[in-house]
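Single chain ahead, by itself, as structure tokens, in the form predicted on its own.
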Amino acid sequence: MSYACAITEDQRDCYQELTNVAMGRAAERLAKLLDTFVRLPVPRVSMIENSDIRMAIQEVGQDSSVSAVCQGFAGSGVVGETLLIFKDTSFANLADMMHYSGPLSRQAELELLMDTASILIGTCIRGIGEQLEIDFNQSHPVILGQHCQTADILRSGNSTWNSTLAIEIHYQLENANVECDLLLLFTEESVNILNKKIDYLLD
């Protein structure tokens, strides 16, 4: 079923502001854990067609070896998926900052990835949900790949989505070679529900 939807400039600004608050909470948790400052650019909010989703994901980790984890969420008719893409060059510094002892094995990197995903994804989704009064349930995280190109981790799970609200958040630690991208993808049907809540806030 197709759900024609779009977002106005005012709605886009509101999505950005909601995301700013949520990502700020996530960054604060990460900063306290690592005892460092987390730089936060303005999140990018856009409506993209299904055919452009793969391109958008590939651009995030372009020319880099990455590891990635995804996690679905749903609540009050709103359905979406988060995708955390972590640059592999970040693992050594991240392990250092977390005072990780022992060899940095593939399993150790996986644990670091899951710990980071738990903080960034969980806190961000809860933050957006609280502001919109939506109680999101989250599925179990799924590892999409380790030490690979983004083209290798893409899946066809979004093929039934005609149009998607995409919010891209780039996290980077100050004075450390640690960076990752968090993508929030909402189904087209969800956007209509979210827009109504956004319009209520704007009024």
Contents of the next structure:
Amino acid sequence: MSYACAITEDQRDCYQELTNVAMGRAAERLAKLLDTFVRLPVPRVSMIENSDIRMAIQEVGQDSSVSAVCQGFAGSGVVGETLLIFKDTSFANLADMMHYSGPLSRQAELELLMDTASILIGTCIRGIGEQLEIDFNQSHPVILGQHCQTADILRSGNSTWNSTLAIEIHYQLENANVECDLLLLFTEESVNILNKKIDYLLD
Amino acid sequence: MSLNLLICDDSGFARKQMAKSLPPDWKVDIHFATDGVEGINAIREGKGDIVLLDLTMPNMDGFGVLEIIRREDLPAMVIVVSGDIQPEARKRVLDLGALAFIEKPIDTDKARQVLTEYGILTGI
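Follow the form predicted on its own with the form predicted together with the partner chain, if you could.
Following is the full complex, with the preceding chain placed first.
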């Protein structure tokens, strides 16, 4: 398979390490908010084609009902999209941890989703930007779906992402049934700019 | 005989960053391991008098390495270098016997400060 742009193994490794640092910062903020411990995975960095995004997302919430938010970011010519996908079974636990009282309405779940998204997405994007000396601006988050199958997420959203570089982080809380996936997708044009910055770090 | 220092991290970029952050005039033999399993083997071979240890790694993570060092009473002074800056992660590694915790990305100042503080940097 050929791509218009590509990353070398050294570059892939560097993206992974920058993500490692950024996701650690996000986990710290979430852990403090929820008074819990976030189990951190090794992030997955890969080049994928547009059609593969669908597969990547479907892997995330296999056979389970999910809710998802997306949020764009841009800076120094680098443009991307983040996608946060929560397993719906997470919300009852999240509500407990955030000391929500009363019945868990759709609206309350939405608030939980948005609160968590702003921490996980915002901190991660800023963390990566900071290490690459890029000041990212973020657009408003958009709900892609509540209580739906992952296949529906792309159908409902503007699935015109032409991204090639994908970074996937699977967050899991210890001793609590809370699980989500954060996907960072960069446009093809961005990868060349990012690679230059990465090469500078690798020098 | 000079000291053996082991850098244990799955990322080549991070291993390089750690090696570069060490005081240039410090006389140590530097060894590398790319995950926890390799790290433990290297320590058993005597290559890890001092260990700079990452936490998030495939095969065996840094917590696993610390547990084995403690269980087998291996002679290694471990400094954890990690992006996992959750207070609980720091507490766990110190409870498991790590000497200190350095937040990633590591740099010369952070490394020198910790190495000096724990009396590891001698003769410079």
